[in-house]
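Here we start with a single chain on its own, the form predicted alone, put down as structure tokens.
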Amino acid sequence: MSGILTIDRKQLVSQAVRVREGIPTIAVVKNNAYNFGLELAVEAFLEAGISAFATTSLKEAEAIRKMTDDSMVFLLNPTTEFASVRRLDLSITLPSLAYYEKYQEELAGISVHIEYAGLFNRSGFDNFGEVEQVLHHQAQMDEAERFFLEGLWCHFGYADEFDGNYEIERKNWLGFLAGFDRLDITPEFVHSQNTASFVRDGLLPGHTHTRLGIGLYGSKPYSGLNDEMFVQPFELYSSVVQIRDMDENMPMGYGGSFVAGRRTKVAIVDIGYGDGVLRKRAEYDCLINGRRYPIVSLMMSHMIVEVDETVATGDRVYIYHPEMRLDEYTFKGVGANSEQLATLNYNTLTKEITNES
């Protein structure tokens, strides 16, 4: 048996109400809801109270739909696909004003939300003289063949940083809305925050919606937060498979990747990075028997870990858990929390959903 990863259906459900505090959200389920599972975390949401979802890819849009005819569902990604976003009543992005001019007559009857670029500068427009134009071509055109503006958005890059930058973007963005105000444009859907910037500030004003992601699985985007608000509901764990004593100097694992600097004994884990673990992520440790040892070499279907004699056969060797979190080994650098959940192998790992909160 490989590893498993269990999650917590109740505790990702009470994460999602206790992280968005009553504030109209737009979940973030991306890359199969960050990997727990597109379906999972989508009823766990709804039932969450959440009634709006964001991906980047229309197939999870399509998938999304299909467990919720009401939900607006918005497509973070440019899309030529429009007859597949008005046959699932998509909301997708207006990314450009480039993008506008070339498929200014594929987008009547669509819902926009208009992006702003700010210091990300991954998409979107970069001034609000831009958004102008568009506006102003849109009021020449018959109501049949315009657009509807939903929504307005931007991502905030640096959130969970502080050396300056997030009050740049913050200000920018806000200046950016102001010229909206000054039309008495008023869409349904003003989102920017994610967890960090919604952490920090509360509801930004004129905001309708968060836009939450990690969060809502249960890790912090910066180090410094209460546990209690941000709980962890899943555990990756694999059992010792076997114990090995080892004598000073004796190599083990792929070119003798671990040698003994002394006599000592190491558990054989049936976990390796084939089954998703970082290669960054074992240069620490785990967790037996409540007590922490060093991973001390990783292979692609296990892990050897330096123990001692209360260490058996068959233990329980957590890689991540409530004690053990995922995001405390971001902030160690091992990568961001999204990273090392992206990396989780689920053709190998067994994934479990338990109902025990």
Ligand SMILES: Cc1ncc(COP(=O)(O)O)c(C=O)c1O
Second form
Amino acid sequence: MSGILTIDRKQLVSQAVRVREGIPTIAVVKNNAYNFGLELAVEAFLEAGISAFATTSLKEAEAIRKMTDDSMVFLLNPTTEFASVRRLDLSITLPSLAYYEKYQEELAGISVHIEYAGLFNRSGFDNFGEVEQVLHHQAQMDEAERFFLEGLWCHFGYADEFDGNYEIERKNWLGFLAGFDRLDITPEFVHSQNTASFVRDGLLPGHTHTRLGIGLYGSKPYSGLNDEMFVQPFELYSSVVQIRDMDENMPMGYGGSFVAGRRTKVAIVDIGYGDGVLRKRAEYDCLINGRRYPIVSLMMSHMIVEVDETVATGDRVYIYHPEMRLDEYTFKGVGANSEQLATLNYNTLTKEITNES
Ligand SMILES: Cc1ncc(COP(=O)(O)O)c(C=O)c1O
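If the structure you just shared is the form predicted alone, then what does the corresponding form predicted together with the ligand look like?
Zooming out: every chain and molecule, the one shown earlier first.
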């Protein structure tokens, strides 16, 4: 047996219900739904009462549309694929004044969400004055030539940090929204909050939806949060293929990557970086029979774990487990939650969905 990723579908549904707390939510399902699998996640989130989805890719947006006729499907990245947007009834970002000036004619009848750049600044309008230019221009057009202003949005880049920048970006964004208030413009979707922002603040004033990613998938956006609110719906494990006794100073692995510091036992486990175990992750422990043991070397398809006499060939070795959460390693500096998930390699891992109905 090599690496196995199990995803508990029922847990995924209940995690989505739990984290959104009854608030209308746009589920972020980009990058194959944080690598959970787009189809699995969209269907689970529909079951959890979510009817709006966001992704960065047109290909994924098309796949989502095939799964749901009546959900709002939002393309986060600026697009110029206007024919596909119309055909698939997608909603798109309006990312800048320059984009508007270039594509204003193509936008006729398309649902747009005006984006504010804020501190994150990946794209978006810099200030409300630029939006006023767009609105003024639209007002002079025939109705059939106008876009449909369906939403307003921005993304917070600091919500999982506690250095004061989140407060600044939140204040700037709320100031930007006040401009729409003054003009009495109230679109159907006003959304800015990722998991960290929503957990910190609840739904912000003037907002209609949250826009959640990682919390739906059961990981904490920052440390110190309660395990019961973020239930990890997956496990990653493999098994011990061999136990070897090592004398003091005996080397093992490429270039002697592990040298025993004393007489000891090691387990050879058939999962490695080729399956998506990050090298940084392998600086820490794995879980065997409920106990933690240090990973002492990582190879493409194996790793070496220093064990004791209780561990035997065939035992399961967990990299991620409810008792060994992925977010624990995020907070230890292994990499973002999404980075650890995105690296999992489905070409080599076996994926098993449990609790399907
Ligand atoms: C634009 C945008 N909105 C929302 C999210 C969701 O953030 P999180 O996964 O922290 O909830 C992301 C994630 O990267 C994003 O890029």
